[in-house]
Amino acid sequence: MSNQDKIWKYGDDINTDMLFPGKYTYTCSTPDEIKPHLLEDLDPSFATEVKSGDIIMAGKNFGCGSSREQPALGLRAVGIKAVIARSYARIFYRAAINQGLLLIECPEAVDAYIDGAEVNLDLTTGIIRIDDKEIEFPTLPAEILEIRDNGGLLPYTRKKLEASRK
């Protein structure tokens, strides 16, 4: 992590609704649309403050609640590298995956930082290192890192049949 990346630290059970509120459901849909509105009721200073390159550390069950879009596109529509977290909810799990949100599943880190530490994320080794402490995750099958270097399922899933249709 260099200097200018930060880390938002947040507890367990953070809900869709904590990170972008259901009563813009239906009047934002776009990244642009839905940036101002990330975290407004749990950080109202995320959404000015937070920069590409930032990291998410929470607790369990990040991202219960609906099923809703909205919360990983506009996460990962402001750069957000990586959420890391104790567990997820299946539902934000796979949303995310379909946005490019690169989520890791690893208590120890969580556990491991505390406010002001530098964290560097590997994702070829599979190591988070906290200060001077690396704690190892599995690492993410390459499939899903193509997924998030294409900006999520539909445009993987577009190059994908371009390239079998050449």
The other form holds:
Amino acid sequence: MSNQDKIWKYGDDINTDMLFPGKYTYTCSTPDEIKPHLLEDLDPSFATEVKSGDIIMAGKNFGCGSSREQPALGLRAVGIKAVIARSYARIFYRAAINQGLLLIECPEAVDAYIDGAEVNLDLTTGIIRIDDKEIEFPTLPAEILEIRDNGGLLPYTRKKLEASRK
Amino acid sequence: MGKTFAEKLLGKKSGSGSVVPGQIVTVRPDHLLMHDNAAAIIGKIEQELEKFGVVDPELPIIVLDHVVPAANEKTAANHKTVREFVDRHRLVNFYDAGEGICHQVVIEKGFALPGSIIVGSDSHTCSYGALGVFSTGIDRTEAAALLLTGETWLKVPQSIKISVRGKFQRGVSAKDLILTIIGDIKADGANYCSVEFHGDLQGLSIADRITIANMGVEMGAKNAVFPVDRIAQGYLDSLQIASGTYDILWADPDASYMLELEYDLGAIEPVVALPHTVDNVSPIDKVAGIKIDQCLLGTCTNGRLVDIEKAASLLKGRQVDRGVRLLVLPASRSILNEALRLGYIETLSRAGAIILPPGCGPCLGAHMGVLAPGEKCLSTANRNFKGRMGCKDAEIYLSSPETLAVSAIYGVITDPRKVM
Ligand code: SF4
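Given the form predicted on its own, corresponding form predicted in complex with its partner chain:
Complete assembly follows, chain above in first position.
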């Protein structure tokens, strides 16, 4: 049980206002400013109890709503290992890639999870283990993996710019 | 097999020729839109900007609109940062506080050219599809990278075809249509897709099309687009944009779509989106009579001259109910000026409305018009998420301007057809 990943389970259509309230968008932009307000209107216990290595499991259309990158940036900053959802809204999906936050689109895993089940996510093999069930999850196209593997879009861009200068 | 609008445009603009859904292409967008969040965007890349500069001073369009005039020291400092950045890098397309909501400004100032690609660090960037633009929202980090490189990747989307015909009944408008569509296909029904409008579009003005395209993102769409027909060309003519300066490009008749839907405008009824999701759409008779505390007329969805005109004509000689605060938020200075000239603003103010400066303010709960716990607001905006207007214990209902104006008179949600 020791290496079991802690799961934060939420429903469908979790929007950006629930992940990070709009009223803070112009006053909070650094990880330290964002962290205390993460999921504030959805789950007040999240910001104080979340630990590095935790996983968020959710339904369809996770991250819908505004072009607001604080949720992706904040979830990465508190150490969320991955978000596993049935599907994602596209701006959030891009924001996560750009922040280097791992999103896994895997309805089978969401279906297989019942409260209290033991979940282990193995990133090297690309397998989610839920109790005894093993589910393979899809990976990203190579062009996009390159962005994430460089630590997100800005480090990737920096590298490209420096290279073009030489 | 024919191509959809998105396939054709992305194939052409990326230089890849024939592309298929799922393919990743690299494009150089014609413009990059930013608003108050430009301050945070440039904050990410200060050193790189110093070293490499902005890739093209004509690429960014920056409009200060979200918290204007500044609400506090922090937002004022953000605006100042943006102004200094604009000066330092000699950026050409800057609109300071008071000019209007970014999406309306982009269209009015003639940046939304058919056949172009515009990306913006705001989810409602999809509005310019009203004029045949491929436009879509991106996040701040991506906007930062674009300022430096001018290029980004896009996945060629699958497409949805929505065919319309006919004319709206009295008291019904584009907002009712788009809410009906979103209620039918749901908040993720068009996820990652290009939504393309076909059929007989004579019944939809440019203002109607902007309202519709604006809300594409509320069903998850990457972009929502209309063909450049006579109505669109007429609008571009009115902006003094010569027809030779843009690229008219549209889907082939035999293109293949993931989903096809049809709507008869004449059969659309007034609807309201109930708290707390945009796809929670109800016919108006089911919610008529709900007491409201505030009405917000305006935003990038319904803050255009026709919307203000409709409200003024319904409120002329009448009074807003004593229990209601009616906020009027014109989408731009030029709209405000016209509405002043035509007497609409005076009519609304005499009826008891509070006139706000052009901008976003209450729409995102950042500035003015914040709700109290337990209050209900009827709004012509595009989003009713919990907490959106600054208070998580308040409720937001979305409607057309017609429904809003009539409801403001009675203090309860009211079917506009009853009095029209
Ligand atoms: S009016 Fe509202 S929806 Fe439109 S850009 Fe401003 S905050 Fe966003």
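Predicted model, so just to flag it, every value in this text is computed and none were measured. Between two forms, the rigid core is the largest collection of C-alphas that superpose within 1.5 Å. Residue numbers count along the first chain shown, from 1.
The Cα shift for Tyr156 between these two forms, taken after rigid core superposition, is 2 angstroms or larger.
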